[in-house]
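There is one chain below, alone, in structure tokens, taken in the form predicted on its own.
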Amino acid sequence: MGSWNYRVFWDEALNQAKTELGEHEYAMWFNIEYVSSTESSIVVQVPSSFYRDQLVRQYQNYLESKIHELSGKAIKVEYLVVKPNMAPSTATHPAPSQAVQAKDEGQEGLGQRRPSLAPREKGKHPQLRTDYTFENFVIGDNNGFAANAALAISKNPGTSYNPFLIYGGVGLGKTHLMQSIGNRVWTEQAKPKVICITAEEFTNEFIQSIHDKTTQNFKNKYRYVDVLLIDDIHFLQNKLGSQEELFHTFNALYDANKQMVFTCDRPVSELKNLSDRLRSRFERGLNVDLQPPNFETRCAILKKKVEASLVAVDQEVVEIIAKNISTNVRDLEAALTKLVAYSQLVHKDITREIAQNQLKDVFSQSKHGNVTIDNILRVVADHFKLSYSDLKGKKRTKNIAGPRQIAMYIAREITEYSTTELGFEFGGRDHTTVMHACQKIEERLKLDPNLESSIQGLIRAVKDISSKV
């Protein structure tokens, strides 16, 4: 029988597999190409020996049964391994007996997409922002170590600094840096499998897979990738099922030398209700923190944004913004965006006066936007001649408990932290402890007018320190 007839059977078998197995599973394992036929076999092309092993183990019988139903003949499926960097002439055609002997050939090409015999331009990755690249990331003293580590990882993913965990406050560039790795790998590597999601999306998808009874598809999707990027892993606190699944996914990828990158809003050691074994996995590789940018870096960030906006902004205006907004990159961008929009809508150049007038509310908020629990603790500790660790510690003596309650009350008044978050910041206490402390101080304020004056003085001191950061 001619090979063209076998191609018809193969294509129809794949069409049915796509319907029966679902989009995710099909996309993971059936990016394989028909090559040729013999009288009793169909030869298809796969990107690696590992990929071939998985097909033989999971789908060989399924495919051959499908083809038998369609053709009425017993036709075997054989595999031709063509690595992405191999020319077609160097590929070998293994005998059927060789198809199951792949363990000694390594796991190169793990989870890769269909190989191409000729280079072709890639499209945009569906989960990565095109503007989150190393070229758009401004490096300063606050993030130089993290940026250089990320760049090294993007050149040789899975070989060192694995896993890579970036932690820090809101708007400091954690997601940008993580996605820069993904974009660089996606652009420069030969058809890698890159997944970029948030921890919340991972959790929701895991729950859905349990509901739909498709957990094996879920496992296949995440355990056979080249680069796994997960944002905001602090969301996994208290999510025991998701933690368990990520633990096994982590082990599978780590053993296969596949790169993992995570972001978090705090050091992993400070996460609550996270299993010890998953915590140890996160801490196994390189953990780096991002700090708020200094004045020079803030100016550099704004200048790069100005160039992209194509709107003329004087250096003096850039410096005014950088001087008055020291919280994070996101706030800097928001301020500049407002000025650019004003300039375009009213057709006026951005002057010093316009900047100060349009951003006066932003500048006022930013003065207090740098308020941190650390600042509050240090100011209160100095005032009461205590140590920082006393206020965060477990001691409940009267000379410590009272100032601690005042610190909690101030934090609740001038920050946007929830009682749960404040409990965590104050030495891992329960949120009810914070609520009780605030109630106690409110009761004392009704009876002691001097306390009101003292607390307002402490608040002013905290804001003064925060505005100088």
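Between two forms, the rigid core is the largest collection of C-alphas that superpose within 1.5 Å. Numbering follows the first chain given and starts at 1. Note that the structure is a prediction, hence the values are computed from the model and not measured. What changes on going to the form predicted in complex with adenosine-5'-diphosphate (ADP):
- Core-superposed comparison between these two forms: the C-alpha position of V77 differs by no less than 2 Å.
- For K213, the Cα coordinates differ by under 2 angstroms between these two forms after the core has been superposed.
- Once both forms are fitted on their rigid core, the CA atom of T397 lies 2 Å or more apart between these two forms.
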Given for the second form:
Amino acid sequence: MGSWNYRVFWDEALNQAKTELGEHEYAMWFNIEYVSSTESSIVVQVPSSFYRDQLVRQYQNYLESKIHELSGKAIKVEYLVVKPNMAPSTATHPAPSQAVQAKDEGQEGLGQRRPSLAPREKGKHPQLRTDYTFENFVIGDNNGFAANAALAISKNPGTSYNPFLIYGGVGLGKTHLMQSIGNRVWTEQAKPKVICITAEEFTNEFIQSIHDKTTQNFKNKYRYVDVLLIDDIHFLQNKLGSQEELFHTFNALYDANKQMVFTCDRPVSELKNLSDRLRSRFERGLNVDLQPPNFETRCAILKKKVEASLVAVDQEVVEIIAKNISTNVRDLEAALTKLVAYSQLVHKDITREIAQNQLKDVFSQSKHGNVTIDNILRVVADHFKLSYSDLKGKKRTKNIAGPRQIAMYIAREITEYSTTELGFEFGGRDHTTVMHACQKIEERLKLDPNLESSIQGLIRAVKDISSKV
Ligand code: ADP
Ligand code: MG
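If the one shown is the form predicted on its own, what is the structure of the form predicted in complex with adenosine-5'-diphosphate (ADP)?
Below, the chain from earlier opens the complete complex, with every other chain and molecule after it.
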């Protein structure tokens, strides 16, 4: 056994981090102690799994590339969670915890893993996050169907629903659920070949293989797996070469009864510039959507995340957060992270006042989002091939009036503006005009089933461009 000591690199990396990140950020997150080195890793100790998760998410790459620069070696950073007043545990990953369910709906088996098959026995799968497991996934009305289908698939990959496609807005748990399937298969089966990548990585790797003249290797790699997980397939829009390649990969895996799971930010029917034959393949198995969680589920998710942190957070505070943030789970998590970080930094318990004060901005942003009337006008104008000023202006021709009503309806749905404010924003109109527009659209929605999905598509587009500013 070699004896490795990378402590100098570690100390120097922290030194540099302190200068580069600043005292404040450093003090908040770098509560880390060096423990030991192995040939390819540095093991450090952190006080909670919350800390570990944050470090992994925000600073893992930063630290590892720093250490790489300093040492010239690819050294991983691994974490040992040692809670204060506890003997160190040898596992570098959390013990499987119990599933929390928002409602007791008798859903089977999410938390029932046989202890003898803990993930560490086989080592971590290089592409799967260890915390994206069924045990850590809270089931509610919004995701119960998807979660149970995912569970069924991980019991019998390749046979029940193939492919399985999870779609829905950002931060609703698509990646988490998809990787849970990967993790479950990875731990329960003897030697499964599991690949988990994003559509972007798939595309880049494919292009690189053409460049390197190694397409055969590429094909072999993806066509001989047991479970193929591809995240965010909306990225494939317009990428005809990669679509073609994925089409053939799909067929090979499908014929061999190998499981495929995809995620997408919208229903497959709304993807543009996607070849018909690939579209029909995606639609072939089971397509399930994730919705934003309701209040109960939001509370259950927050409680689950609180368990993983070292900080006590009262039910009252959990409810304040859950009440004010209804957009998605990622935003919920971010709010909690901010509070926990604050409380650890100032050594104070999180009270109702602290929560309200610290999250003031987050709460108001969550209500208004970054959605502006301007963005709505632009998206709707673009969609109907009108100009922005047509839509905002006074003209009442039918080809403009209809889209304008849709824009008003969307504004009413996704912003907090009053009808008076909206009338003003829409070229100085009266609030009754806005009310009339919304009524009209509601009537049309009852008669025209396609309108709903095109309005939802527009709303997504508005949120999408709004989140990029
Ligand atoms: P998406 O891929 O849909 O954008 P993610 O899977 O990345 O969303 O989820 C965003 C964050 O929310 C992740 O940290 C994930 O663990 C968490 N999350 C989402 N849904 C749940 C859930 N039902 N239970 C627990 N955590 C969740
Ligand atoms: Mg995702």
